[in-house]
Every structure is written in C-alpha cells, then in structure tokens.
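Here you get one chain, nothing else, as structure tokens; it is the form predicted alone.
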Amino acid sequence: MDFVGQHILSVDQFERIDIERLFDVADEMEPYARRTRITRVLEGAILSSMFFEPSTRTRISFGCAFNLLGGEVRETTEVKALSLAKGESLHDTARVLSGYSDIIVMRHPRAGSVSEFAQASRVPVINGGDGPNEHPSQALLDLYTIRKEMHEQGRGIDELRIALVGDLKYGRAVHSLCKVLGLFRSITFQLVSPPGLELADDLADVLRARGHRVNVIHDMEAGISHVDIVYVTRTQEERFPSPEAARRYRGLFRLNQAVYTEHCEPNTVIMHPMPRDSRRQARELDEDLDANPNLAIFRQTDNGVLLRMALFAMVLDVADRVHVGAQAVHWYTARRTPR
C-alpha cells in the first residue's frame, strides 16, 4: 500500500507489510510523543477533526498528533454547528472543508458515512469510527500494543491468544481488531460475549478460513483462561434499538482483580478500547485493577498518540522527514514512561 494521499476508511486496506511499516514510523514518534524533542514537520498544515459522536481518547489524541508534528488543528463536534443542520449534503460539506485543509479526520454514527464524506473530499480522509461498522486507527493501535505488550514477554504477534469480552456484535474497534489480528499467524480468538452480542457469523467464518481457531464462548471466567490478551469491551448503549434492549446486558460480564486472579494466567494483559463504564451497575472492568502492572489501558491510550502521528506522516508524506530539524524540549515537561 502507498500510504501517500490515501484515504484511510477500512483496516481492510492493510496487507501485513503495510502494518509492520507504520509500526516501524510510530516507533519512530517516541521522543516527539514523550516531549524529549520538538518537530515542526508539518508547519502550516491544517487538519479539520469532525466528530459528530462522543469522542474523548480519538478526538483528542488525533489533534495532539497534529500538533507535535507542528500542525493546526480546526475541530467541530456538532452537526448543528454545520450547514449539515440545515439539509446540505455530506458531498457538498467535503468539497467545502477539503478546501481549507490538508486532511480530515471524521467520526459519524452511520455506518458508511465516512467512505461516502471520503469520494467527494479533495484531500485525505480518516476514518475516526462510523457507527457500528469500523474503527481502524483503533485497531491499529490496539495491534500496536499487542505487539509492544508481548515484545516484552519476548513473543510476537503471531500465535496469539486473545480473549475478546463483551458487546462483539456492536463494538466497532473489536470488528477492525479481529480483521487486523486476521492477518498474522495461528492466532486463537476466544469469543466471549452473552448471547445475542456474539461477533457476526460472516466474520467469525472469515477468521476460521484464514487459518485461525475461533471458539464461541458465553460463560466469562472460561473464556478469558489460558490467553494472552483479555481485551474487554463495554456495552455499546448507543448501538442498541432502545435503551432498555442495552440495561439486560449491562453489567453481565465484570472482570476485576479477584476474577483475573483465580482465571487468568500471571501475565495476561488486561486491554480496553475505552472508555471503561464506570457506573456502579456496569463496571465491566473495574478499578481495582488499576494497581495490577498487567492493566494496559493507559499505555493503549499513550500509543494511540504515536500510531496517529505515524499515520499523518507517511499520509501526508513527511515521515523520513520528521527528524530533520529536531530540537530539543525546553520548558518543564513531566516525566512519561509508560504506565
């Protein structure tokens, strides 16, 4: 895949090569993101962010990866503070907003939304979550976590155990995960979710084809023995035909410390696309795992900054640039290792 000028809509776009290469340029981000050295690669660039969903770790953390790479960032997070609320077109609102900037990063409830804002904009376009259908920098992210979490136990991706947990049937990052982690080797998804919030047939079978074991599981403490990643996922209220269709399923899978003590291996890692439901009748990951060295949500989080700049440079064409020029940091900056 040439990354340069590429609309970035689908995990479906990737080959393995591709992956390994934007892995290679997020590594690469590090002492930008950790704010030990300063670029200005992108000087004069304007990224427009359009979330027109609830974003925290997305939105944000697109926006501080255009800024440490020297860009401008313009952000709009209602439709009513478009000319959308007033019957235009997504066609006509990108040919506007492609206009005054240099790529786009989108997030819309409607499935396809994005692809279609995509095929009339004028410059790049990211896909930032379009409703229950696909997530991909999340899942490149995630992957990219995976891949650190077990460089540290001296393992690679390939011949993973992953247990995935929760709402697999609306959870969008889940959907873009499995195809990403579908395209490495002898990998062992361990579908846990009640019934009726299983991971779609269709793509199940797309796994199972590729050479992968997928075992459909409805009881938790089961599913997430003998992996490891635990990678839970919260209920996707918004997804749901009615709020009271989502309250059955609330807080029927919790894992917290006792739970991953008596089930899990010593070192499985404990990952969440966030944000974790905090509320006390949800709770599927709970808090007091905060202290287990094992939970690696913030260190998700913290990667999703470096897989972003990465993204932005080898789109917009600058990553054997970014070093050129460098300086050092000069005002207080506290210390950010990964937690």
The other form holds:
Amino acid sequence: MDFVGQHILSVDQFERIDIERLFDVADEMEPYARRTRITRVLEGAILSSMFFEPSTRTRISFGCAFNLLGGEVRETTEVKALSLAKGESLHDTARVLSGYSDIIVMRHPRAGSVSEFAQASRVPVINGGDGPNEHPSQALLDLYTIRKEMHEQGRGIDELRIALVGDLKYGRAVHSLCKVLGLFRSITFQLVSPPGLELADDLADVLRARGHRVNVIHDMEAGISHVDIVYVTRTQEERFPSPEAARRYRGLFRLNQAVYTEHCEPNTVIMHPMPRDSRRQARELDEDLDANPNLAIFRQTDNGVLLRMALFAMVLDVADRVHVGAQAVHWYTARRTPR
Ligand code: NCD
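Right, and the form predicted in complex with ligand NCD of this protein, after the form predicted alone?
Next comes the full complex, and the chain you just saw is listed first.
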C-alpha cells in the first residue's frame, strides 16, 4: 500500500508489509517523542482534530504527534460548537474543513460516519474511532506494543497467544486489533467475554479461515491462563441500548494481582486500550496491578505518540525527511524511559 495521501479508515487497508514499514518509521520517532531532538518537518501544516465522542489519549496524542513534527493543530470537541448542530451534513462539513487543513482526524459515535466524511474530504482523513466499528490507530499502537513486549522475551508476533477479555461486542479497539493480528501466522485468540458480549461471528470466522485458533470462552480465569498477552477492555456502557442493560455487566470480569498470580503465566503481559473504568463497581483492571512490571498500559500510551507520528509522516510523505535539519533540545526535559 502507498500511504501517501490515503485516508486511514480501517485496518483492512493494510498488509503485513505495510505495518512493518510503519513500525520502522515509528521507531525513528523515538528521539522526538522523548524530547531529545526536535524536527520541523511539518512546519506550516495544519491538522483538524474533530472528536465528537469523549477522548483523552487518542485526541491528545494525535495532536501532540502532529506538534512534535512541527505542525499546527485546530481542535473541535463538540458537535454543538459546529454547524453540524444547525443541520449541516457531514458531507458539507468535510468539504469545508478540508479547505482549511492538510489532514483531518475524526472520531464520531456512528459506525461508517468517518468513511462518509472522508468521501467528501479533499485531504486525508484518519479514523479516530467510528462508534463500535473500528479504531485503526489504536490497533496499530497495540500491535506495535505487542511487538516490543514480545521482542523483550526474544519472540515475534507469529504464534502469539492472546486473551481478549471483556466487551468484545461493542469494543472497536478489539475489532481492529483482531483484524491486524489476523495478518500474522498461527495466532491463538482466547475470546473471553460474558455471554451476550461475544465477538461478532463473522469476524471470528474470518480469523479461523486464515488458520488461527479461535476459542470462545465465558470463564475469565480459564481464558487467561496459558497466554502471552491478556488484553482487558472496558464495558462500552455508552453503546448499550439502555443504562440498565449495561449495568448488568459491570464488575463481572476483574483482573487484579491475586487473579493474575493464580491464573496467568509469570511473564504474561497485561494490556488495555484505556480508559480503565476505576469506579468501585467496575474495575476490570485493578490499580493493584500498577506495580506489576508486566503491566504495559502506559507503554501503550507512550507508543501511541510514536505510531501516530509515523502515520502522519507516511500519509504526508515526509518519512524520509524527518531528521533533516533536526536539532537538539535546549530546554529541561524529564527523562522518559520506556519502562
Ligand atoms: C478506546 C476507544 O475509544 O475505543 N479508547 C481509546 O481510544 N484508547 C477504548 C474505550 O473507550 O474503552
């Protein structure tokens, strides 16, 4: 795939080789993300960041990634602040905004909305999450993290054993992650959800057809033993038909240090796209795991900046020029070590 000028809407766009190229560029971003060097390769470029659903990591890390490449960010976080609230269509909004910016990142609560928007845009659009459908940049940063974590253990991604735990029905990060992992070889997917929140059958069938092992499991403790990665997700309460329907699932699956010690292998890596639901009744990923060196959630968030910088650099065709004219940083910078 040629990244230049492309919309990034779904992980279905990628082959394994494209992902490997993207990861090589992400590795190159390390000194800039760690503030040991600065580059101005996107000086003059404008990102329109449009997030119509709550977001901390995705929105801010996309913005920082663009800033770290030297570009400017225009941010809108509420539909009511835009003419969409006056009945303007996504089409017209896209046509207009693409006249003001070089690239757009968008999150929207409806599946398919970001693609619809992209069709009317004259500049590349990156999907920051479209309802329960997809979240491509999250899946890519998760896979990038998995690659690094497995590398530490002297392994690659092929033959990975991963437990995906929680709301596999509405969780878009999981949907995209399953698809990208499907590009690798002989993956074991433990699909661990409460009854009613299983991964869609068609997606599980695609993985089986590609030769992966896919097990549907309703017992968390059974599902998380004998895996390299346990990837926990939040119940996506905002996507349920009613608050009562969502509440029935609150707190059903909880991973904490005691459960981990009893059921996981000693070096099982713990991941979560975040936010974790820290309310007392929920707590799918307990804070008592924060001292566990295998907890990779903050390495995931750090990697998100590298990966998003790489996406911008490739789509805007500056990946080869990032280091040209780069300078040392002359202000105080805290040490940012990966662990
Ligand atoms: C995820 C999302 O928005 O889909 N969050 C994120 O972008 N890191 C997962 C979630 O909200 O639970």
